[in-house]
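Take a look at this single chain in structure tokens; it is the form predicted alone.
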Amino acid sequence: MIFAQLFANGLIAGAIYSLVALGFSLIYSTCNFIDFAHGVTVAVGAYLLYFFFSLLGLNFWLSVILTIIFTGLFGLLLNIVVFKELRRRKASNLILLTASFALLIIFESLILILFGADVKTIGYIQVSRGLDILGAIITPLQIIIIIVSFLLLVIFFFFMKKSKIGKAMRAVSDNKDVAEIVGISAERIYNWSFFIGSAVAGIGGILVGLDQNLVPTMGTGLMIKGFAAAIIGGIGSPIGAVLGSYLLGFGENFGIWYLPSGYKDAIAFVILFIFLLLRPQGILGKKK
């Protein structure tokens, strides 16, 4: 059944924007700029698994704590060592967004150099037949991927509620100097951020990195549809950011239903176009 499979093929694809998309939210809302590097922390996080798995030849759980840990850590020490550096010489957001841009450029050189440009693969699961649910093909990895996207939510959303960590990002993400004032460290949540959004991206790169084969500028793609996704649902809006990649998901796979697939992506930025143009602001995004 054709709906079925688009509608699956759709899920899918939401999910695995969001693993992007929520992350990239996450930072941009307490930080306040667009981290386009975060697109290559996905792929970080993807090579480390093929690193510590199949080249160290490691357990694979063990594999998989260390990179989501090494993720986290590679985002934290480029908001240590770059983005910090820039606002304490008092950089505009315009030169953070340059300079991020930059970063995904040479982190992308520099894992092409140390892995080569051919394609890699994982190896962990097998490939095998999908399951037939509901007249939809859907593999048992892919199922994996949908119900991680959902509990990644889910915790998001009481992290960001309950915790004192989230409650912290809220203050700073609301008025950054009223809650200094309150005696909570901006530049100490900034690290949280980039260390909880890029341990996100982490998981969301392992998770590519088994469905998929690595390539060096994997993340690239993966950036341009998770940063789509965070306009749609509202970029300062970390839960906005995941429903507007399952809106990006089903709305590019059922727009091929009509059209050609190569349309895919002229798809998402068409519906990219119509929010901007009559809901700039995004699904759960506030005017400014």
Partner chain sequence: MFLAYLISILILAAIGIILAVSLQLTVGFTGLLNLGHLAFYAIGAYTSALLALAGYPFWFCILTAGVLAMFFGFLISLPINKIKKDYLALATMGFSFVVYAVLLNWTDLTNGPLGLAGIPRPQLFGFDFSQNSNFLLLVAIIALASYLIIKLITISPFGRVLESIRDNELAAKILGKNTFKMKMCAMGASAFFAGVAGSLYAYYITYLDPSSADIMQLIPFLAIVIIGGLGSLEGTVVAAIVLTFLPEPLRFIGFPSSIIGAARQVIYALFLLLILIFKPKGFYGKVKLE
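The form predicted in complex with its partner chain is what I need now, so please give it after the form predicted alone.
Lone chain follows.
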């Protein structure tokens, strides 16, 4: 059945977008600028796994753990080397955004130079026959993607609600000045946001990398979708980011019922544009 298949595809897309959206939303709400480098972080995740597992031949699970840690460190490094330096010079959020755009281009190009422009596959999970669930064909890996994404969201919410760092992050995003008065170092929270947000993006990169092929520009499209999802859901609300991601995933996949599949990217943007026009604060966002 087409409906069931499109529904399943929407679910998978939503699961992947939500990982990108979550990291983006976290960085945006604490650091208060749109971090375009988040897109290349996803690609860095996928290529690191390719590097550790396919090129170095390390054990798969070790490769996954190394990838997550190194992707987190990659984000942290960008924050310390570039963004912190810019903030110290009192750069506006538009400058931080421009810098992050430059970083996106730099690292996408570097990946291309190091690994080549050709398509790479990680090939850990052999292309297996998909399972037939209610008429939709889903590969086991795709089921894993949905489960991992869901689990990660649950962990993320608990982390933000219960952990000391999570609470401090929410305090900084609510009001940075007040947070600093009660002794929270904003710079430290920025570091944590970048580390955690990038690690989550890295997990997204791993899952996408296992499910699909690797190309250097793979992150940019995902990033646009993830950002759009976060805005549609309501910036600063992690639940909103997840909601927006699934809305976008379903919207795209049911949209190609009517349109050629190449227009998928366009559908996401049209949904975003409609929201910016009619409800710029997003589904769950509060009107200022």
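Between two forms, the rigid core is the largest collection of C-alphas that superpose within 1.5 Å. Given the structure is predicted, the values throughout are model-derived calculations rather than measurements. Positions refer to the first chain, counted from 1.
Displaced residue check between the two forms: residue 261, CA, 2 Å or over, core reference: Yes.
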